[in-house]
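As structure tokens, one chain now follows by itself in the form predicted alone.
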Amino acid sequence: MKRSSWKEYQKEIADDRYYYARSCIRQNFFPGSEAAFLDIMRNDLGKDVLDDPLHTSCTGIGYHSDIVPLETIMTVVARQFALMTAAGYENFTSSCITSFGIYTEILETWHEFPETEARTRENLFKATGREFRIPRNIAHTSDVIFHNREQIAARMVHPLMNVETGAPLKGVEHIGCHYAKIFPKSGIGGSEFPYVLAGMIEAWGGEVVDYPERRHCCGFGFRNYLVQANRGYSVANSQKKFASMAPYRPDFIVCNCPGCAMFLDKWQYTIAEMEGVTYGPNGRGIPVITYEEMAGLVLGYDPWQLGMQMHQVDVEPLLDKMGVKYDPDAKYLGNNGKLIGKPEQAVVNCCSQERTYEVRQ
């Protein structure tokens, strides 16, 4: 029974060929993940992706906040399609979890009632003169790595895996809830037993880690941060997996939501600023990464290059632990090779007072 449910929660990921959708937000969040995914697809992997200057925003956020209208994200969305198609593509990857969410309720919307998208053609034919093809494969660039993650581990060159004792690094994953929740059987493992993350980790070397609130929401919720009198339910959620995470003393925290990744890291700081806890060793965070971070690490990717200086939680022990070698005066260094400025205080380690985590057995 457990063998025939689990069979239910596969996906088909396209082998290559991709039509690849940037996020409207990750790239203020975490600048180096999305161009890292673009070289380990093309430079090490030899995978063609398409990065088409021309899509935009699917509104995904707007849509979410009651601004955006149903049937003008069904527009936007089917303009991604039209673009993807006018370029020869056929399998559509998406950087942000959101985005996934979206393209996957519209094509399931178009699929129940066909007259919406007879609609959304109409009016996208009205506004752009453009026409589209479904997707053959549609896919979040999460699951494109995961496909690909035994060819990675093939070239690894830093394991998760700690280089002073040989013993698996803990992760704990975090999976973005537009990812699975919405439509489970369009995730690796459904809602409940996701495994995109996890595969990666495993494959690399590393141990995931589980614990009590290992399912609950990140706290970002859209309303519960736009909405500034609603933050306190947002930075409440990420501090109860926080709690719940930290006597199991994890290495660092991987997350495949740009939203997710964002919250879990930055909230550390203001959780710290605001009750005097940290929930790494030695006062300070726990370091959060992205999965195209992550891959990089593996690879053997300069961390700066990567864009891992604009953590809010300090990567250094992390890379430490792998073995990683970085230059801590390069840290800071735009193309240029002049300093952008230095945050007053990068690592989580601002209070005195740090509570202490038994690890439970």
Second form
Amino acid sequence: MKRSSWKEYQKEIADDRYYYARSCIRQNFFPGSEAAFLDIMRNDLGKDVLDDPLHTSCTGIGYHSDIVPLETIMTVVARQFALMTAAGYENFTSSCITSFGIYTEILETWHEFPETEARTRENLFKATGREFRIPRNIAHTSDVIFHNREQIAARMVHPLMNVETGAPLKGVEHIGCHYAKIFPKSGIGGSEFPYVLAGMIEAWGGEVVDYPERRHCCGFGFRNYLVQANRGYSVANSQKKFASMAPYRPDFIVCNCPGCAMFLDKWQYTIAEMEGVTYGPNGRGIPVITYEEMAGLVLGYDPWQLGMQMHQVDVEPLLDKMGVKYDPDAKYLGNNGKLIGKPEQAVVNCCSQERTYEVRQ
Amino acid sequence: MEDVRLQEGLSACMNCGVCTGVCPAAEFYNYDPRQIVTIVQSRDDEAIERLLKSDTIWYCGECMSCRPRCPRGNTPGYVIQALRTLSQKLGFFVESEKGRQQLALKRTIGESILATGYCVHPKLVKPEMHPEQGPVWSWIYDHDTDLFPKFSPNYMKEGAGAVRRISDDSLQELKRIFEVSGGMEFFDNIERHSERKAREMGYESADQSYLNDVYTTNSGDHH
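How about the form predicted together with the partner chain, since we already have the form predicted alone?
To see the whole picture, the full complex is given below, headed by that same chain.
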């Protein structure tokens, strides 16, 4: 019964004509993932997605660091909706989980406290002269990929399977706290039975790892990472997840939230450097990928075109298992094929540490 | 407090402690969201003022793990957001080590929003301030103009794409929104109280040296 509990948390996902809102963190750390989303939607699936240069950050990181007041972020969000309205779109899709949580929270607040919507409309008009309509549909970009997972499966080049053994690859999926913990009904599978990424993994031939700390926070904690003095909180929470998932020997971690993808990648580096501990096989880290990269690999995109060279934990062990062909020399080429040097080696990738995390047999 | 997050986040807490059981901050810090809710629910003004001046309200990571698990539908994370807003409005935040960090957040994330239109921008993540980002990020940071254009047609330029330069008109609208909706006043208030506290602590002003202090100081008394 538990395996199908996610079906109780369904939501409507628009099929076409999306207004696309980029993510501060995703475009900073995973710009290739945002490019891949647009390529997949437009070129592989034939959908209309507007990449509007006029929108800004939703200011969500500032809001959750408590420096941006609620009334201000409501008005910034209202401006995004006004841009969508002016462009003639009704379906809003956000690349960021923090933003997605904010959009759903603000719409709910306006519904529950109508005076806040009226004040926001007044503020927006006063500041910009703009007006807006509430989106007909709001989805995170992973919802949109989930919605199209069978169409992607039909065009699959590299399933999530080990080419040597034919066994499904084991994926840890991490949906990110603000995808469904704020409003469980806004996420596929809710916060307890997450299925948005699990559905992709299963549709594309992989197997989902169900481990004890599956729902635990990655450790971002906003001010707990952004201020240097507080970063122990962040790495400690990631460490708790790694220790919980490692015994299940995952082949990869896939993240919904750009922040989570960055932290679960970078904190593996930090833990390896500080303590010599790694969590993947052969003394290496566990590759961490975004769902756009996962979809791109499945569809046969080049990993360096997807931007996977920007990850700290090497992704090659996963590419090799999937049978993805890649040019190792092209990994560190800049634009126009220019050689731009290589990053320094790191313990998490070079297998030289003295001890590895003790994986239960 | 008139904050809608308080109305939405707290009614008739029965002190079951589920929020504390699932809280990542409670696991890491000497922190108990249940106690905070109890104090707020008590309406004891003196106890609430002590809370607003303490480190305690600044430990929460706003992950909202407490929200779906509360059997009463309460959200201690919302209560925290309301308390933090009030602590800053009243200038109480500068009385604690963790509270004083709001100046660093305003000067980094806050100023980035107004200057670039982004909360985070590649050049804001300086490797020397972020050793945890590792050598791949240093490589990206040093070669950004060679690397980002592979994925964005308009890196740091106007037009569509990742890390595009947001137009002056859009930035102007954003600034006006901050002015009209109280965001700018909130920033100024953080600066004003930090300036007062910096002088009280023996700094010439809330200058770079005070900023470095609030950004890096950890007394180690939080666990």
